[in-house]
Amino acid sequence: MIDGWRWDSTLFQGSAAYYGRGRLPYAPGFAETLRAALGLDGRGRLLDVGCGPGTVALALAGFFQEVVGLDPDQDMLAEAERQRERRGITNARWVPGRAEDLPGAVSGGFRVVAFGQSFHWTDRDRVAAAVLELLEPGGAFVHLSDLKNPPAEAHSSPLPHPAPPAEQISELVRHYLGPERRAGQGTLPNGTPGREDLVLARAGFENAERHVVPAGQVVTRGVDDLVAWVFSLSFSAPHLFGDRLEDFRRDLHALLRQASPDGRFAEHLPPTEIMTWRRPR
């Protein structure tokens, strides 16, 4: 578990009608290259846990028979449920759930189970037993994120407006909620782990492999998309300003229009990082 932290629902209370505009996307290709490296080809069942949206799951649906989509929160779910219909896919389905329900709150025998992003939020030692039960031998478990100081090369593209200014907009947030960043009703004093290699050894997965999908494309965002990616963010959720939500987002929209006068901001996509672990057979 996270030190010092403990989960409740509102971790992302309100945070799922900004999401789908407010995050950038996984690097283009990056369901291909999860396809190719193990050997996807239309059969099987995809737990994605912690699915939010349904990001991954919807995109790597054209690889199942079946894909299902687990997370807690019920806005989350009923926006994957909105971009399933918007997209026409007819193979996937979504329950509510935590990844500590595991394995009781779906049936077993899934080729893949996936954490897009979701995986430092869990008990850990825990999910990982349960996700090795659920898995059918020689079945992966995939671990999906933005890929951390990606290489120069990866930048080599000049932007053409003001990047998002970042530091300043975690300095607004830490003037309305507090220094210790916020997690639900809590916060997080020692930040969320890492290593989850040792956790996926510990709990008996094998043959380790990394995919780094690479991306860098430069990404045009306006204010209101940055609003968005702001209140997609569990530290800087709506819920946590109570009262003073709409004078942050005041403050927020001038902040943005201050270090970008015509309101146009851009960056650079980061590569995605695919991590897989195998069920031994």
Ligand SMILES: C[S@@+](CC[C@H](N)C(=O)[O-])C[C@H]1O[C@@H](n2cnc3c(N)ncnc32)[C@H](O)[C@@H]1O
Second form
Amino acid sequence: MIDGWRWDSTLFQGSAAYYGRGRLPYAPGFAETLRAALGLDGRGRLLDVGCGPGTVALALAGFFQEVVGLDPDQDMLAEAERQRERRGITNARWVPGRAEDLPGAVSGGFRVVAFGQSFHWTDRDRVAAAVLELLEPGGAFVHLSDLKNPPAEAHSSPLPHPAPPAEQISELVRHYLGPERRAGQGTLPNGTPGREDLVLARAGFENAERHVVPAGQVVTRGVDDLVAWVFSLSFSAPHLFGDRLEDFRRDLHALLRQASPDGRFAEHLPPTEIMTWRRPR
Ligand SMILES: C[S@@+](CC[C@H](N)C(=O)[O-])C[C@H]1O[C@@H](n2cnc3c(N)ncnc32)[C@H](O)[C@@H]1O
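Following the display of the form predicted on its own, present the structure of the form predicted together with this ligand.
Expanding to the full complex; the earlier chain stays at the top.
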């Protein structure tokens, strides 16, 4: 686990309603990249761990017989179910629980187990061992995230509006919540861990592959989209502000209006980094 931090169920409390609107999507084409990389053909089952509002599970549902999303946040699962219905997807279901409840939380036999920006919140060594048990021989562990520090060519086209004032927003969050990054009821002074490659190797996975799905498209965002983005993040989730939530919302609106008087912002969609590992046959 993360040194000095203890997981609790308030980690994303209040974020679900903002998630779909606030977060930028993965790079268009990420699902097709995974289909090609893993030879997905409509058979087998996918487990999406920390599925949130079903982002990965619903995007990949057409490539599997069944997809199962696991998440401890009931509001996220309710949102996933709303999205499933809206998109008319009939082979997805949701299971409440933590990754640490695996392998028991679901019945085994998965072709793919995916983590979309969620593995870092788990007890990774324990969870990787449980995933190994749940996968069919040759099955894949998939790790998806926004590419950190994308190369300059991904940002070649000019932005038609100001970029979101990320540093000023962070300052405002720090003003309300203190200098250390918050997460649930605790703090994460050193952020969340990386180097999942070492964790997966320790667990006995092999054949690591890395795919970067290019993006860079210009996305236009309004004030409410950016407010939703801020509340979708664990370190500025609504519960953290307590009875100062409306004060923070007011100050955030004012900051955004000052940064862009017509309330429009633009940014480049980040590339998506996909890492896969295989369970030995
Ligand atoms: C950043 S969101 C990612 C949602 C979605 N996978 C995506 O790619 O957009 C992280 C999700 O992980 C879930 N989560 C946090 N800790 C978890 C744990 N220990 N086990 C399973 N899910 C967890 C949260 O409830 C949240 O829905």
